[in-house]
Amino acid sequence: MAEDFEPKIVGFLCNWCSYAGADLCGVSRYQYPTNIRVVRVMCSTRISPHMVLRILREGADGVILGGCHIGDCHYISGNYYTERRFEMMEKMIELAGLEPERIRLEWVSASEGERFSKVVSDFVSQIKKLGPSPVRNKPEVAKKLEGAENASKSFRMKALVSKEYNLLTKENVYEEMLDPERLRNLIEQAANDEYERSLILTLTQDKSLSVKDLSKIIDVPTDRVLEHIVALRQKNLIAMEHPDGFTPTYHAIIIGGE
């Protein structure tokens, strides 16, 4: 890593909490480094897992996001909906092969000033140590970070991750309380799966792959990866060809394309 590394890092902060402690922090003269650009948000729920998975395949070595303590959120329960989603966010990271540790979530509130301060440098510290992202350098990173990203956006995440907070906390229609390890292990199921097809989709949109190609760069069973075939045929979303006398290959559909 070269000594004279300075990470981009963009921090999502919420209007009445962490953007205020940023506020604060200046006023008082608390020293962060200058590496971060801060995007103010109304509540920290209102950044998507997508939204930081594009941050990341763009370049940025690390994304902070901050909001209100739990129990002070503004509008009641955001924050809550924030922890499962960056849960999600971690998941997807892992996923695509990046550390997870380039994203971070913190809760400042608006009278902690010198906490925002010593959060961002500590935070600052430690992408430093990891060392600049690879997406610069590596293509096939950026290619499973956007996999990831499209996984995130599919209805079937959103809905799971969106309900989460209250399926764990409400009983359902049937007066049961749902069991969380088994609600974590269905998230977390799903992300694979998601993460898979959106990857099978994102390799074969500029060239046809087999199904052992995509197994090779994916690192699945290939019976896993046929699977994900079948799954995504069934939406009408990859076609097969039958070149003469080849092992049949797989291109993405572009929906509203040529």
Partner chain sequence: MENDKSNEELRVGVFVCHCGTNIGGFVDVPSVAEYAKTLPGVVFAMDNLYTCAEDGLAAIKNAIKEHKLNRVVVASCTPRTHAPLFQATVEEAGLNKYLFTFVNIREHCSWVHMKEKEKATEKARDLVRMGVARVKLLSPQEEPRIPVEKSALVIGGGVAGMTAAHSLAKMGFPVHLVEKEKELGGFVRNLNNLYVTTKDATETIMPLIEKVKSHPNIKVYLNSKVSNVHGFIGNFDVKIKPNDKDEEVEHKVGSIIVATGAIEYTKEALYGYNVYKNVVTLTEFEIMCKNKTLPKVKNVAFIQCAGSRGQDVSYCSRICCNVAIKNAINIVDNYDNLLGIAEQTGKAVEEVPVEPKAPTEVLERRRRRSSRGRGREDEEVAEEVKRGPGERIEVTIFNRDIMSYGIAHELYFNKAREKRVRFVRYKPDRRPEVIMDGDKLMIKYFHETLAVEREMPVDLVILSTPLIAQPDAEDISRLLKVPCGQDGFFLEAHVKLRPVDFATDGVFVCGTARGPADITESIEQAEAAASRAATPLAAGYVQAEAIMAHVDQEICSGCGTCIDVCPYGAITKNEEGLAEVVAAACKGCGCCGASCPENAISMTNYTDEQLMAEALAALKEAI
Contents of the next structure:
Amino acid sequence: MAEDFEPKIVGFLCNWCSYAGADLCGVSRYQYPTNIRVVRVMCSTRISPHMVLRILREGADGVILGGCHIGDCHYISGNYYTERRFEMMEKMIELAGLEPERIRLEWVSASEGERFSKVVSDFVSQIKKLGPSPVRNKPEVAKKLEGAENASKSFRMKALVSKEYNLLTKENVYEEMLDPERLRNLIEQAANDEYERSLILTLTQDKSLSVKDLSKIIDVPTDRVLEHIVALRQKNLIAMEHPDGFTPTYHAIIIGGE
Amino acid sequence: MVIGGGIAGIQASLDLADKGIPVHLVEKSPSIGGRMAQLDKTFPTNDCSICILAPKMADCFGHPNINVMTYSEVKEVSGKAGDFTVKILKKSRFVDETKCTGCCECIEKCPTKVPNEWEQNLGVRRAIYIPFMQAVPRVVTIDRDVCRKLTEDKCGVCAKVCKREAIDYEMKDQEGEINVSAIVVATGYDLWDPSVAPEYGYGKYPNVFTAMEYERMINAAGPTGGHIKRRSDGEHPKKMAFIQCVGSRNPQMGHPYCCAVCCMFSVKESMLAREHYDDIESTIFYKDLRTCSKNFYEYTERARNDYGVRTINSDGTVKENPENKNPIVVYDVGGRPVEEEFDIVVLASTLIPRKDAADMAKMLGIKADEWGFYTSPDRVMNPGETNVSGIFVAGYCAGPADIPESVAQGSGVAAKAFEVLAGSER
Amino acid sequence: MENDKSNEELRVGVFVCHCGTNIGGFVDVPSVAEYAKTLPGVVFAMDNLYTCAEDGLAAIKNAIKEHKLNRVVVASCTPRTHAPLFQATVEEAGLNKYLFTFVNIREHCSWVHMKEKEKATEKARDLVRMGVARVKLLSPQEEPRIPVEKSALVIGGGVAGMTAAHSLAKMGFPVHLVEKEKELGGFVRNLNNLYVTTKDATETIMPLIEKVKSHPNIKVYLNSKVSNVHGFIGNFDVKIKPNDKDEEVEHKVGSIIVATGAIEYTKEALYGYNVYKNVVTLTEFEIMCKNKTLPKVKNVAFIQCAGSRGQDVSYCSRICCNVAIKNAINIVDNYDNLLGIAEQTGKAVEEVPVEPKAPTEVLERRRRRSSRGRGREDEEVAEEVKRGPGERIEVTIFNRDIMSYGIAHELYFNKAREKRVRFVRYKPDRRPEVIMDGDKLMIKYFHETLAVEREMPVDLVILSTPLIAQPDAEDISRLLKVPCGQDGFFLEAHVKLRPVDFATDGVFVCGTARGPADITESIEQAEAAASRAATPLAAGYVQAEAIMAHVDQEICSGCGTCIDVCPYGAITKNEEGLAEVVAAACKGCGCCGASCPENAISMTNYTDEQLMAEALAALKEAI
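Right, and the form predicted in complex with its partner chain of this protein, after the form predicted alone?
Below, the chain from earlier opens the complete complex, with every other chain and molecule after it.
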């Protein structure tokens, strides 16, 4: 990769701790590379996984989220959810074939000015090592990211990720605690399913594809693709065609609106 | 009117102002924030102190109903509840507060360096300065006692570099009068100088520190950038001792009372040390480990069990190993004295009323006890009230209190002051 | 926010600040301003030496008028300190303050890239472009003002509750004070005297009780409970139900104070409690002193931390050391006198039987807590305690650390030591034991300093057991949707800076409901809670920031995820089962927005579109 590669990095910082830490960093004149562009949010919990995936799809080389230290959240529990959502983002990015190291979550308090500069410097050099985002010259990665983005926007994923924290920390109505391992597996499974299905829909939006084509692009066995297609057909999200009379191909049904 | 811009005073001001009452907040130093702004973390959650305080300071300063007068002193009070006349001296900063943007360029150029009292003299500041980075208001002040321009009419570099022309060497102290219905006194505490007691070796042995010095050292924005350093050689210590009740619970030293916060802050400080350095070992020498508020005992247990903090129930005095400048703590095991060498010793020295507490009491006509804490005639049922109707006290100046107690007292006296105001309306 | 501004042409003004040389020295400010002019929608851009100075502010106001600006971007320092100033400025020029965006090119740019002027300038341009992208999507917002019912509800008629109610009443607000027992006074009614005073405890609080009863602004509901609470700050609907009747009274109140107090912990067989005679708790001893039903004693022992500090409950109960010291001094100074009165009135007892020791209402409260079996009756009769004339009563306090914090307590502690009250320290791994040797009550303990096992005879053992949360604390917690901590006491919003607030706006807590506290501390907290509770009542309205959640009812499926994740209970279900945001309670963190599975929730002023436009503008020139 080119030596002079200057990554484009988007940062989301919470108003109360990490943004304030970045302010203190400035006040104290700790220097860091210019690559980061900060968007201020009230709380890191505001950031949905699909937003980060979208930014990556549009060509950002890295995204960094900053929040208050665990336990210090200005909104009591916001950053616990951030933590769960971040795991989801990493998972989705990995599925889409991008390096999960392109995103980072850091807790920076309002008094950690120097640390903020270190965090940014470190992240920038990490991204430099990874090189430019493959999105720019590999359209299929963008497609996959789009699939991941849609998957993380789905009801199932959002509901699971949002409820994960409460499920792990509070008893359910039967006064039982959920086994974290089981829940993680469940979410992992759901994430795979949703990602693959979303990707099928994304890929078949512009042109019809066969099960074999899909299996190759997504890199999963044909029977699994078929499984997804059955599920999607049941929801009336995908239609079947026989363009050459033999192999059926599929295309996504675009519902008006979006 | 509220006297004192620490956490108790800020809380009282905010509570009154939010009820629509105009408040004059008078603070002696150049910035509000008080002692809490000096602390690194707070027990028992290890929340960063300035992080949680700064929004309150900003709220207070920006509140439409609060007139914050920093670098100002109350000179005279007359009148009675509902109608006090207060004479206030606004000391000259030699800087136009409305013009200064807090860019601090003048500070960089100022040639005069003096010990930084905010950093417990561990660092230096310039003659033109802001006490700390998060100061509110964020404007500079010229120290008239050391500024070369003001003392010798030389230099004047700050005026030259200030593009806003905010520096005014001719600025005079101003006196003004305001009328108020009620007065809240929340002047806080001073730190007792333990060098008075030679058995602790403070001031004599370089590696004996006070808790406030330690607090500044471990603060990331402090004089050592968050590193604990021995005064003798700048090395980071591996073995630390905390000695409790230095000067307090000690009638001979004139402070028979208990400061109520030192046990907890020493536990906190020993935990913070461990968070900074894995290899550090702390020992707390205590009389009684007074950890008696919500979650305090649990916090102490965590320090003992998870942070490896050793607690020894004994007084401690300090000697020094002259070879390596290591302080030696002499303590008591089953009636026998034992000596143990440490890298540094931190003293939890007594917190005492402000040195001008008695003058303030005289000026206001309120009573203070023999140590200078303001007292209430009915201490049990009417805390916060004084013998003068319409004057209330909150925070440490009314007796040892930690942050939440000071906040509660600040709110509490706001209620009392509001009762006076609501009563006078009817 | 979703309603398009009727095709109004966007006219953005950009003001780039030099901040003296703070920005200007490291960023080419004029070029940034020039660049801003090229951005679509920007009709005006300028650079100022100090945008925040009077002339800079005047320039903004002039430009808004002259160039008919309807969006303003200021690129200077940090919004955390300066946003209010510029918002007020645009508002003065007639522009809604939510049509303003702040771009930080000082703390986040010039000051941190001081050696790379070119790159810093490029970054400043990007940041301005992001700000312009954001400002174009903003829409004017009104900050909702919600009217407030100017009255309050106080739950609990102990000292804390009465103080809070009385304070609010004195401020001129009507107060409903609900007490579940038959009379006001709470825990203090059990006590003999209060430390620092020798006055009778009930007598000390009597003036307060009288003031509360007679104040025209206070309506007292005795023997009643709060049965239902609905609503939010400024507008709570509460129902109060008498214990013996079914008819409920309904009121609307603006704020609620929880002052439900605590009870004393007891456990069967804890140091022989309810197993051996003459083993009582601190409060039981106070009741005995008060009722003058005292036994003759020569040796008295207090055991501190009985059941607390990790034995049964994890916490330190804060007050027991000082109560024990007070009683120790009372015993040394005054026991003969008390006993004399007891004998005269014929109330003196040979011994304190296993039960009952406490008056019925105390027992009743405990019984409600637990229906555990009682210890066995001890049949044996104590030997007459013989004490020669002039022989003093020996008092020993077994303790771990004496918590006589502050001034008065520590002086009392010293006084107790002067009066030769013995303080014997024990460690949790070697607790003292209360045993019955034949018919003699004995304490077996380990002497720390001498490192030997010892025994001493005692006539009366007083256990300093901790205060524990009220048995109905959880009901109230559910009713008001406020949390209890692990120790069962109510959990305040912030341990340091919001000691009497709940995270839920409009609900406050004080006294021992919040955790062990002595009477003075309870009163301080009660005054504080009164102040906090009075704030919305005095203002007459609550002003919510316009940064808050908004649920699109068309999309909402009523799954309730947002209700689960909201830390403020600011989302409720409406009659149709769909989510609805309570404007007064929402703080705008956005957790619900990011959580909503249907993507039905948007955050005013921080919509997905606005955030994405800002973020994506960082990557590309065209948006």
